[in-house]
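To begin, one chain is listed below as structure tokens, in the form predicted on its own.
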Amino acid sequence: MMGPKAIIHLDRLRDNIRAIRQRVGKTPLMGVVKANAYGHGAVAVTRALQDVGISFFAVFTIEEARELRAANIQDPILVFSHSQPENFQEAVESNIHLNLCAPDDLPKIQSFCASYGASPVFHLKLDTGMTRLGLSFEEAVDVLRQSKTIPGLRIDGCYSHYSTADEGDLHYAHEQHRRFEEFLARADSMGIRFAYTHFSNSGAVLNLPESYYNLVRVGMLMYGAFPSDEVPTDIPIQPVMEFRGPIVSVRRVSAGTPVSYGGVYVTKQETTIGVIQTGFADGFPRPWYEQGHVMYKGQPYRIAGRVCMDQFMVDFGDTRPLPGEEVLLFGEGADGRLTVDEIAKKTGMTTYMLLTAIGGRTRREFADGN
């Protein structure tokens, strides 16, 4: 089937790994494989990840942890959504960490600790500032207090999520960091030590190192961007994924000649009009008209026009290109480096828009240079 395809490097997966890891140090890092491991395949890379040692797992929604189950992983994973009653005893048989974050969670961890006598693995979540899943400091507190009182209980983590991280001005993370700290230690004045602190992100990772604690969740850095174009660059990550698009047609045109909706492109000259068969459809960005390029043998050339459901055009100029090859929609190949970082910054989207968006009909192929 002709279409856009999405060729996942593993081999540069696993670079990316080392190189974090010279920046957190010994610090054990959390997969974060959510939303299909952002557009990449998430069976595929957690298998990866786990042969440069990485064995714990996150991800946003149950049937995403049964997904890695089934494919026979059996590390931790822990589900960031709010957790559900109905899915208590399959987290225990299957080692699946759930996410307390609300005061009426406990009744029902309770009520079936009482009656199944076990509980799942939780791991407490503080809202220092997202204002998003959290317990507030008074209710954490309170959860604590409660659960001495619940027999077999496990709150074995403690975690919270940065809001801005990612941006240059760092006053509000290093609020919601103090915030962090208070509620350990308050924690540990209870006598009440977590197996497992974690509050970094990709952000985090490159702007707060007095986040690492024990555990650090790594996500967008490990696939190759940077979470936003405010962060420190400093660390030499690779793109993960090269999304590609056929070219299925190609003609000359004469000058004057508007393409695609609204004719809001006019060629300047007689040139060469390629149909690239990818749109928005498969996650290609339809803003990115306004200011991109697609790369086709080491050479930019412009899109024409707005970007279709399932096609879009490109200004060749007096290149001739053939039906059945190739460009480059953004990653790094043969032809050439566009990142989604620049793409990102030119639309005013963001990575994490981007790389999760691939979809619809596009192909993943998996590469591994090792």
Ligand SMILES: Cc1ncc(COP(=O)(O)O)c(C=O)c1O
Second form
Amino acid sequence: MMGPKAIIHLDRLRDNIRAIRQRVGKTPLMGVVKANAYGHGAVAVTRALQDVGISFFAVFTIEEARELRAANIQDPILVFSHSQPENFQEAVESNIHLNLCAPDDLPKIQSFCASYGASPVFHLKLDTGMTRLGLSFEEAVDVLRQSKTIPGLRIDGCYSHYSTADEGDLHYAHEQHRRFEEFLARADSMGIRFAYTHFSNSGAVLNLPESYYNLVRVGMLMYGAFPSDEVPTDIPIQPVMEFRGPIVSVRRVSAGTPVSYGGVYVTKQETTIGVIQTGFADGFPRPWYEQGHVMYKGQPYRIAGRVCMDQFMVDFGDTRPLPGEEVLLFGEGADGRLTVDEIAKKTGMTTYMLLTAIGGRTRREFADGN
Ligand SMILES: Cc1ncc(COP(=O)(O)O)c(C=O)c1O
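Structure of the form predicted together with this ligand (previous: the form predicted on its own):
And the full complex, kicking off with our chain again.
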């Protein structure tokens, strides 16, 4: 079958976990496998993470948690989205941990506990400054106070999320951390200790060791890319996804030939134009055409003209690739290395956008280094 291919190097994923562990020490990691494991394939990635001893996972939706359960993955899974009462029973029965992040969650939880006789495990989410999901300090204190009157209620976790942990200026992140600490101290004074306290993301793994607590949430770093271009990069991670596209047509054109929509790319001399069967409908980043290149046999070749929905063109100069051969779109493999970090920097996109976009007709193949 022709079309884009994402080779997922599970051996590199496991090596990345080893590198992250070198950094965070013995604190357990929570593998963030939402959005189909950032485009890498949630089930295969989760299993590979289990192989290296990760036993707590996070997704965004209950459907993503179900996908892992259907694949017989039994470890606890935290669902980051705002929890819904219709999922409470399933959460209890399937060991799915839920997010307690709004004051009006509590009456719904209370009535469920009273009628069902058991509580899902909740992680209380404190908004320390992201202004997304989460309770304010006062709301969270109030929830803790009321929670003492709800028999069986399980608030086993407490967490928050950084908005600037991957920036050069960590001033605001330190303020968020201070607010979280203040809340933990208040909870402590109420006699409440949480089994799971977690705050880190990839940026915090690199920048804020004080926020490791007893569980470290990690996504982007384990996939082998950096959360931004402002973080220290002194951690030996490797790109897990090798994104490749097939050359489906090759032809010589004369100087002055316009290529693709709008004719914005015009050949300067006689050259070889190859058509790659991968387009923005497969997640290939359209803005990359302005400065972008692909790798073929260790050499970079410019993208020629606008990326189309299903294909784009490459200017191979005097190189004569053969139809049926492939180019490296990003990642690392026999054709060389081109990181999503570089593409993100040059397109004004982020590594998160680039990786999670990969889909469409992309075929995933899992490689294990053997
Ligand atoms: C709540 C939460 N925790 C952790 C992460 C993982 O972040 P990262 O991929 O930067 O490690 C995310 C990802 O966006 C998130 O939303």
